[in-house]
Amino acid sequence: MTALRVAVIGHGKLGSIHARLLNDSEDFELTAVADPVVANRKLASDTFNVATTTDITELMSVFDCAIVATPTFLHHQVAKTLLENGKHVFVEKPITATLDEARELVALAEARGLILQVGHVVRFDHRFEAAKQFIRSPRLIECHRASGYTFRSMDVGVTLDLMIHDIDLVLSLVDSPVTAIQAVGTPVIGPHEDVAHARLTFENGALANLSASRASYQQVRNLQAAGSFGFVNVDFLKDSITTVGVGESLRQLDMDPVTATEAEKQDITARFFTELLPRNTLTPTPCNAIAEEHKDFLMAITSQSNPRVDGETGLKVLEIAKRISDLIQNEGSADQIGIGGPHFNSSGSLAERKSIHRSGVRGL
């Protein structure tokens, strides 16, 4: 098969991760770099050896799909150019500033018939990959994701920088819509939250809390589910998964925990994660998240088929954290909404999705 040829916009610290791996790739053929950087310009150049610009219009013949990796004002403007010249795009997350860009990116990829992928890489990393076989219809789920703070993304807050990860995984974990948000942040030294608490409450009753933080004293990077399958632990930091399953023991366990003797209490701690709730750590194989993301791009191109993470997934998570970083600046009050997760294909306009979930009937 003839290498899909690929262009990189913003070649800053991910996009330079982007650059090197599809340079490194049989599948595609880096062709083309813009940065409006000179310094950034000069470093593809000189490593990869391809054609650099300003304006990626210049370049245009050169590439087929291209790879958006600019500060999140940007990728409105340079998706939409590219999908307007019949291109594939890959735009890191958020999808875009504002809600109506993203729409509009949607819209406008359909109507052309191109791949709009979203960069939420984490629903590609082989812990979650691994996690996701063992949690099924889970009722509570926590996530922390913290770091020390490294003066990146600073256009937006900590909740589309960082908690918006989360989100995405969260959606994708629970097959119901969200009737309401919680939340509550602070800036510390940037202009937009970098601090953030949040709670998602689902129709069905499940719960998540989610909390981000780019001021912390400590890396965290966690999810935790629980429900009827047991409990899972995901600590993307270190190359294991915990499980907690439910044993038949368990299910078929006659007594009374409040009249047992002491010899039936000892028998059961004994046997309390061995028999009961059997747990057991898991080393699933290691892998880069970002090179699973680029295969799942080009699997789409090539057969015109739904990236993992499509425009409209992109969008829909980029509707909850819009309520949550709205829900902060306006000092965490309660915002009952209807918005389904991106398993919902829901048409129509967000007044009308809304109408819908309220109704307690899922927008198919």
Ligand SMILES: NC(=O)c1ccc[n+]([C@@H]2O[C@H](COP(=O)([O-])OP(=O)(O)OC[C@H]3O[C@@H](n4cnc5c(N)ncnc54)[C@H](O)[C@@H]3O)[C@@H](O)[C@H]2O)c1
Second form
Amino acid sequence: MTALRVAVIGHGKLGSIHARLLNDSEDFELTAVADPVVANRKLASDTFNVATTTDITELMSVFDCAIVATPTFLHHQVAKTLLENGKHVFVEKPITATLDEARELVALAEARGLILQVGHVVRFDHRFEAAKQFIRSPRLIECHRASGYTFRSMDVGVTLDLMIHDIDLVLSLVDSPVTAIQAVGTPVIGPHEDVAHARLTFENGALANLSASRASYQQVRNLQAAGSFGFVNVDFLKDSITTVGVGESLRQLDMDPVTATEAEKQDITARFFTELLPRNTLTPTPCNAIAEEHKDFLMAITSQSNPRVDGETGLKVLEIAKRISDLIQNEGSADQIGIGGPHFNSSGSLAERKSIHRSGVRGL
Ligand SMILES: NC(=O)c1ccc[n+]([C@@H]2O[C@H](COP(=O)([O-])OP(=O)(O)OC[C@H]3O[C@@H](n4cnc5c(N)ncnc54)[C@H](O)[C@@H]3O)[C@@H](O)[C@H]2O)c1
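Take the protein just shown as the form predicted on its own and give its structure as the form predicted in complex with the ligand.
After this comes the whole thing, all chains and molecules, with the earlier chain placed first.
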């Protein structure tokens, strides 16, 4: 099979990882990199000996598909241009900055028969894949994600930056519509919320609590799910996951805990996490989740099938993320909107800052 010619648009932190993995892959031929920053283009041409440009429309003839890893507010503009030129598009998460933009991309890809994939990479994480085999109709999900401030993705709040990963995971685990959302959050450093908590209630009664912070001294990436299947804990910073299943011995246990004798209680306690609720540590084989995303992109293009995270999915995830960030932004009084954290020193007037906050794009 001939390698698929691919371009990377935005050679920053994520884009350079995509470019390296695509360059290393036999399935792809990296033929173009676009970035307005000279140093980023130079790094790409020095590392990969690839054509570079500030304007991707100049190199449209040299690639068949593209990875969009620009700041979020540019996803729509860049992806739209690519789709209009007949290119399959993998756009980093979140799909776009606004719902209307996402809807337009989904409709455009559909109308042109092109693949539109969204970079919700944790779906391809080996720990999540292993946990998913175990989770059946979860009733309770807890997700915590925290890191320090990176000074990237400042055009969006932590909900669209980090929490969106967990929103995607939760929606992929719960097969029921979201019926209610509660959320609180606050800016700490930048103009948007840097800390956010949200609770999603689903029609089937399931509940998901999500917390995300990019103002944390600690790095945390954790998912826990519980239901009649048992309990699972995924620590994404380690290479193992813990499962607690409901054992056959527990199902067959014929004992009333209220009237149980002391000896019976001791016997149960001794067998608790071995037989009754057997606890296991799984060590799934590590893989590079971004390389797995690329394989899925390739498969979708070559077989004209849906990628695991298609544009429609990215849109649904963004809908929930937007409802959360809207709740957070509307929670404060009018005067608080757009002021940002105590260290956010905007030179604009309050009116300007409000408009910056609402558009989500500084300096436009
Ligand atoms: N999947 C993940 O886990 C994950 C992690 C981090 C970031 N992201 C997403 O990836 C995207 C990029 O994030 P990042 O952290 O790499 O940011 P970054 O700031 O490091 O990189 C963005 C790059 O885009 C370039 N750029 C700006 N305007 C451009 C244009 N018009 N055309 C081409 N390039 C342009 C910038 O010069 C920069 O090099 C964001 O949407 C972000 O949400 C995803």
